[in-house]
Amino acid sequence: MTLARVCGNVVATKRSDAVAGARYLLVAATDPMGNVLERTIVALDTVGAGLDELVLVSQGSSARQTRVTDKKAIDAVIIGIVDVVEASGTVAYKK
């Protein structure tokens, strides 16, 4: 899993993923404090995440292990919205 920050929406009217009502978000990997580290990727939102929220993203074959994504052409899926990140006994991020 990866920590990522939601930085935008992606709209695709024609797609082959077969996920009814799918909502895709643009996310960028972050450090534990929520600072953006890498380029962005597109992830299927399964939890109702919003702009600028810190989320948990699963990628690759693990992204196809949910009820919604089973046997679908999905490479990245948002599986959680982060409330708190604690690292080495210190709160690194708090919503």
Second form
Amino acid sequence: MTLARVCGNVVATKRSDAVAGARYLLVAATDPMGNVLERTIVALDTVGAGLDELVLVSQGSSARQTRVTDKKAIDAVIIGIVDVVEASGTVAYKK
Amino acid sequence: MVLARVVGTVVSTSKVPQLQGIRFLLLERLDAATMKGTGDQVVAMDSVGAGPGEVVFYVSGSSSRLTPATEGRPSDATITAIVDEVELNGKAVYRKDAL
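What's the form predicted together with the partner chain like, now that we've got the form predicted on its own?
After this comes the whole thing, all chains and molecules, with the earlier chain placed first.
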């Protein structure tokens, strides 16, 4: 999974991924402290993540292993909102 | 999924039978902060009728075969949405048909 920061959202009404009421967020991969490292991708939100929150993103075919994305044309999904990251014995991130 | 702009089309006539009746569009990945092209380009199957210059997003890998238009086709990149709006850090950075 990738640690990522929610940095925006995307609205798209004309779609073919057949996901009802889909909420697409722009997320950017971060280091354990939550500092953005890479450019953004679009991920489907299934847990109600908000702007600037740190989240866990799953990509590839595994992104279809949730109730909402099963058999859907989705390759990136937010599977959790991060509360704490502990790295090498110290708290690297706390919500 | 990846945010991109339709920058061209690709036509192929000698192709595997599974490619009959599907359009290929040339996409360039966009940097959401500037909505400018990053130089990364890909050829994607179009499953939503995207037009030239439009902002879209596309799905990659096996998921790209799970739209009605690309089921059973050898696709690894399919446009699944035409984007209406992009908001970054609370600011609208793109709005379709904005004058």
